[in-house]
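Taking the form predicted on its own, here's one chain by itself in structure tokens.
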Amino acid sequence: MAVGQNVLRKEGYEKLTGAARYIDDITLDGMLHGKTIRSSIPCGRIKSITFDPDYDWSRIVVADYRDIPGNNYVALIENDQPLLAETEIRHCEEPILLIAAESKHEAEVAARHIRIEYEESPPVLTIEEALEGDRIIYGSDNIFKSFLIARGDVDEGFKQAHTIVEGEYRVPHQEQLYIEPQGMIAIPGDNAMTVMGSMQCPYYIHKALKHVFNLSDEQVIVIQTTTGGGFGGKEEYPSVIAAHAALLAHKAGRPVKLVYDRAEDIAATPKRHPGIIRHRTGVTKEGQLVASEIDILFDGGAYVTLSPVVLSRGAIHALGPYRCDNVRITARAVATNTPPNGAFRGFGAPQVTFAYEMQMEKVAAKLILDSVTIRQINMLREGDITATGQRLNWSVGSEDVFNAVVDRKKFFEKRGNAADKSDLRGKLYGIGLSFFFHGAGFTGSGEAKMKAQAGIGITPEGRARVLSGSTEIGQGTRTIFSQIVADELGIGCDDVEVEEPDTSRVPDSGPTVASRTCMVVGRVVQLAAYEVKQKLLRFVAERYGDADVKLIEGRFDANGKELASFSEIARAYLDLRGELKAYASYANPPGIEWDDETYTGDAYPVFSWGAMVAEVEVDPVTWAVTVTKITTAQDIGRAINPVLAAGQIEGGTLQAVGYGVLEELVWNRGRIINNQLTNYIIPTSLDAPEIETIIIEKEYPHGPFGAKGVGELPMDGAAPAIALAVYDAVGHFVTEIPITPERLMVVAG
């Protein structure tokens, strides 16, 4: 069995000894370099545009939204952003012009020699701003999209609350910080383009080409390389520079490279969508939630771009994994002078999460509760129902979860035993707890409406060929669908191959994002897999006569006598009768139902489960704050491969912990004003605390070998586990983050 082991990663040798291609190392004959021409303001008018007379233009491409063949703006979810400004500025960094020179630096030359003036208009900066309405930049009210979410009587059950408690809780943009930036390359055809570069969803950066350009499915090729991380960065964005250097390729008849440095990346592509939670929370006596009320506002941006997706998802999430027959949840994400927010792992749930958990604990203090009590009280189990009406009939591992990080006397002890929360450095010591629950894969209707398909085909040589869409982005993606193949055709890890994501050779899985490339994507895989052994069974029945045929660790056996290896019967196949190949499509299981008006429903087919406690020191001079130790349990279903489960889920926490204490952005007029790894800081390896991960299996029946979501989850608890550990240590709880220590020291006093 392949499945359940730590199988060697598939692109893990060419990433190690420096093979791997990145897009940056490519260089083709005859290729430009472009550049990006930004806006300078938040918002206004361009007024004019000035190219310098005694410059040489001779040399350089030049193009604007009049060189675009169809129409100028991003296909995503809503077409209103524009692929190039034509007047109107929305945001600083706004794309203008693109230039295209010999080399990088010529084109960094020719950029300084062009001149644009703007008629500023008063800016809307922030989430208070837009509300206000006394300057509408969208729309008649500001709000790119709103959802409601009731079930029972809310007013009802404030009445019959005991204790009622409220809340506001601030979280803040965070940059994806990919380890290669966003890049792609460009190459012009006879009423064709060929795009190829770095992202995460090939068929979304198709779909936009094919309305820039208007061409048809088949003149626009795009192929993924070697991609060096996303975290949701490189979802929709992708599709914006791959139109600039395609426009600029069609323009020049050349290919084209765009390649962002990291100032540019950080300064002008999406963030994580900052927001104001407010929690009104009643509760009885013995601390059993009655009523909740949330309000939920996200800051997304310029243009709608995914913010319907996030904000989605943050409702759906936002009274946590927590019974309460009467929920009103209000959520609505705004338009502001800035520039897009996007998707980041997670999105939108590690907004929402903060804010439950801090909820949860300041309830439990009010009533003199301890952490694990007012959880374990509210706790989702099996059979009980969300807030959407969702029955939870399978894989609940929320007992399991946080059982395992919760041995009640060691939590204590730790908390008992720090009673005056100062250590012999006169560190102030604090331990903190957090549960969290995370949907795997796409809201409501999304995959029964997406239709996710792959294939399997076999080679030549007899061996195994996954097709699909889905892309490796150092998640592991090739290595487990190897895996998942491997078990279900009964053959090695290394009889199966996986085709590069390119639009004219695989079909569309959808995007990798979500957390559902191994639960959604990984079952079609495995279904088509299945197909194709039922296709060499039923010839190996034919050929030998015997209807009563097995394969058995890559070898077929009919009657106890074995006939022949999987490879030997596969090429026989393929002499006979050409081509073996079997495609799937996805299904929702049985009994799922969503109302996408109501929203109410099952939003979700299964949810992963997590907890955590974060324990910190606290520095009382300074008020930094260190992690010093991460426990967590995460229920995700079968683990496909362990060592990659469990690196997902490291990595995930530390991104988190970098939401929680350390990562913020700093803002001048809608201007991001470090951006630069010398000043906007994330944890190294010096700042990763010491992380115990347990990895609970509650398998999944529908998903593949009983696996689900694995890739999301570890964002969510960890800036709450440690937001409240703080609380323990200084006795003050903090309700926005990140943690750094001039909040602190406010809130401390």
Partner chain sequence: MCIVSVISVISVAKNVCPNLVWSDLEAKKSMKLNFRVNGVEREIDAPPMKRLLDALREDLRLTGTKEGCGEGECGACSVIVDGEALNSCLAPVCQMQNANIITVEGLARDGKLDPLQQAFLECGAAQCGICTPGMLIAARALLDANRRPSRDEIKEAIAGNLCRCTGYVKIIDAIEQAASAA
Second form
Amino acid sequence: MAVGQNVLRKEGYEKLTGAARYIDDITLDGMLHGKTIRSSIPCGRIKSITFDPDYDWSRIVVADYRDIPGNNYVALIENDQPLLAETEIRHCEEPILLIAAESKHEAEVAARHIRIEYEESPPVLTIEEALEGDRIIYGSDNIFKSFLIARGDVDEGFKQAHTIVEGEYRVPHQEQLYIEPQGMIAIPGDNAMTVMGSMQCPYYIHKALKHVFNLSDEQVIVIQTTTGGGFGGKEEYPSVIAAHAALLAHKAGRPVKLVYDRAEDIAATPKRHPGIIRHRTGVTKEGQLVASEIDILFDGGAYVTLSPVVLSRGAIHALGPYRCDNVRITARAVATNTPPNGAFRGFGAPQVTFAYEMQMEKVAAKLILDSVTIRQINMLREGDITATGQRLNWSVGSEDVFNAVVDRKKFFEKRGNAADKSDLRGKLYGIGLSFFFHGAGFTGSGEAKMKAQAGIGITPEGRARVLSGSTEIGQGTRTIFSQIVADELGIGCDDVEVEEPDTSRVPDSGPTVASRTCMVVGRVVQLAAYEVKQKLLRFVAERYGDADVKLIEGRFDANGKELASFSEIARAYLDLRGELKAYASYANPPGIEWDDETYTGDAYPVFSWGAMVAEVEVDPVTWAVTVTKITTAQDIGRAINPVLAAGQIEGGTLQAVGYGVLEELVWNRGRIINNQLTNYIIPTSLDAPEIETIIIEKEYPHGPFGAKGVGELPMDGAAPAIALAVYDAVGHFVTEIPITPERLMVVAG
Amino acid sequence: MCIVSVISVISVAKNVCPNLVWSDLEAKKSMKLNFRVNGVEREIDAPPMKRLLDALREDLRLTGTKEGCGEGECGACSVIVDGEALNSCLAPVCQMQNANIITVEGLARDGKLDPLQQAFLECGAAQCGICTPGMLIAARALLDANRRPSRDEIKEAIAGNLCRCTGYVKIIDAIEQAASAA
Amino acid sequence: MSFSPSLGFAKLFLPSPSLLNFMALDSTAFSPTSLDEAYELLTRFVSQAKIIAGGTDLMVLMNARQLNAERFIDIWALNELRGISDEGETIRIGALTTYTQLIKSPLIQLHAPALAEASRTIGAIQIQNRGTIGGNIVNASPAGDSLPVLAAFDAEVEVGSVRGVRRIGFNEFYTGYRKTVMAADEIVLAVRAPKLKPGERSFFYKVGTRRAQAISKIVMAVKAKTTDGMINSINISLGSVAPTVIRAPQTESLLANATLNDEVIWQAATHLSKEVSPITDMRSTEHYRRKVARNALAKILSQMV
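Any chance you could show the form predicted in complex with its partner chain after that form predicted on its own?
Let's see the whole complex now, leading with the same chain.
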């Protein structure tokens, strides 16, 4: 069996020797270097664009919106984001012009000879300003999208409540900060366009390019190159860069490389949605939730992009992994004159998780209950019903993860052990916990509509080849797909190849997002492998009469007699019948129902579960929070590759530590001013806590070998666990992250 | 406002320096540089202020060394120069005359991975792989100077190399494993 | 939107042609092999050339396209500017001494331990291997981490030019934000730090944005001599709380000859928080910097009791 083994990373050798080619490592003959000219104002109109008459423009390719052969928008949900601004400017760093030159250097110099003049209008920069409605920048009320989730009778619930607790929580922007900046190379063809680069979702780009150039499916080819991290940041924005590079290439008739530097990448690309989340919770004297009213506000930025789906996930997760029969969740994403916010690991869930876990603690404190008891009382268990009315029928690891990390005795021994808080000499110690869940795959009817496809082909050497549009972005796609296929076919992992994601060669498996690659696409890959196996079994059976054919450990047996190896039979098949390929597509497990109108039903086929204990030290001199240790248990169904799965959990956890205590964008009139790694602070090795990971495997009957999603869950729990540890250490309840020393000093007086 | 005193005159420069012909240098936009990269003598002609990073990637096509920030923060461009790790995005090539440079491409020998690379592979220390070359270089420089580093020393040695995928846990494990195998 | 390529206002674009040529590939660098050659170059170009040493500050600006210079004088090969030597009462540190060399130097560890401590907090190892003390001094950032130590030690900067060598007291070296008393043709040769005298101790305290390779929000160095809890002398200096690295003369005199106890400590620390003049910027707030200046001094003083 390969599944469950720590099979070595499929592309590990290339990555370790420097041989792996990332987009900026690729140079093509005759390639030009592109640059994007962006707005310097958040809101207004372009008055004029002037090219320095003394500069030699004959060497420079310049493109603006008038050069777009098709539609001037980036195809996504609403198609409201222009590829290049025409006259109206809706956010700082909005792309206006594109230029290309023989060298990056020359493009830089040329850019300094372009002058854009604007007529500025007062911008809407915050959620509060958007809601005030003094200035309308979208629709009639600045609201991109709103949702309502209602269950039971909230008013009645509050009447039954012994205590009502209110809380307001604020969460910031966060930058994905993949270490490889975004980039693309476009290669123009005869009525065709090929784009390659750093990306999560080749078929998103494929669609965007078709709309921009009025090309057919076959005329556009998108190829993923080795991608240096994504975390959601390379979900939707690469479509913009790809179309920009392609537009320049189209105009120049030459390949064009467009690679961002770090400053541009941070300033212009999407961030995690900041938000304000308000809770009003009714509980019985014993601590049981009887009413919960939650209001979510996310700042979507200047265009709709992915905000509706981020908001939807936020709303569905807003109550947390808790039981409550009377729920009313309202959620709104508002428009502001800031760069559009978008996908980032967790996708709306980390925001609401911070809020519901802080609120849970607040409720506990009000009732004089402890952190553990309040959660145990209300925890969702198998058979329970979620806020959307989903009955949890399978793979519910809630108690398992909770019990794995929360040793009541040890927890309360450490709790409340903070030293004398007035003494500058000693560090203040604190411990906190969080409990959370994450729905894997697309929300609601998403997967049913998407019908993700994947295939298995047989190579001339008789090896299996995975055909999938799911990308390897560091999380291990190639390796786990190999493991799944190896076990389904009964062959070794080394006999499985994974095709490069290239839209001319792999089917649309849906985007590489939403913790869906293993659980959803992995399942489809497994089904396709099963199909291949059946074809080969039938082939062998036909050739050997109606023999009882089996495929065992990479060898075919007929009537108990060993015939030939998998690869021999596969080659024989190719010789006699030509090609061998099988495709499969995803369908939800039976009984999964979702109603988009009422927002009720099975929001996800299954949830992954997590619990976390964070330990912190607070320095009373500086108020700096150091996270010293994190212990976490996560139920992911089955770890196809435990080392890779633990790597996801550890990495996601540290990203969430950054979210909780370090990472903050500094804005000045709609513009990010700390768009450098010197000033946007992510954790170094010395900021990283010791992380103890416990993987819990409550198998999901409809996942590949029982696997559920793991990618995003680790991002959810750390911020509240840390904030609650800080509460334990300093006795002050922080309702806004990141808990920077400056913020904590103010809160703690 | 400031009291400044000339205490001593150590040397008075001559007006003519025979070694330098200024006007020649002025006109020249590039210079010949000789250095050794991964044990191989190389010669390039490059503008003196070109970054070592660009000289490696563009002139020598050694693209294993990566650029993550261009400001000496992420460490993806780390290389070893004369035994010490540095950020090649902050080093002008004019300072590399006769230097001995090691990049990630120089770690494996004859297709056999360096023990560090092997440990990174086994421990799962490389995910997206973009920080990996710089991380390996920082780790190599550490182990060359300190064969048995403590976990804390390892953390300090890689504090100039940002990784966004791993949470550093498996990177530290891998360096520890490579050290104990050596 | 209108395109108007014919407008003849080239001046609108950039104020001077030199700004266009700031990028690495257009610039020239001279690599003198002796100090005399360096002086000659400096005399020749005066303010038109920038000196580059380890490059850890300057190259950052250049990569960010914020550096306006066409000519560089690369002094990295000037070995005469390297080395740490014992000169009796003082330690002389060559301008090209790297932070790594400072950290490892037994002389520094013994006679100016705060300087080794400060060096350890600058950047990460890759930066420490390349960044130099001379560079930290001339870069003149108020956040330069070694600078408060030099200020607290009453160090002297040794500066040379074709006209000769002069020494400048470190506390007279800066005249304003990123401004020094150096003439355009001068180069820092070394810095001299008086050794700690018997009974003297030095302290270094940095509050950065994170635990490694952090720019300081506030940085403090103290050199003091105490006898039985009484302060005989004290020098307090701070970075990132004013346009330049500063000393805190009022707090120093408040503490001179004081006997340390909780009340005195708190009084002095509170005074310091008023004496400094920090600002709010992208890294921290004025409020925070004042409070932490207070806390840090209180912590340091309490270690002397």
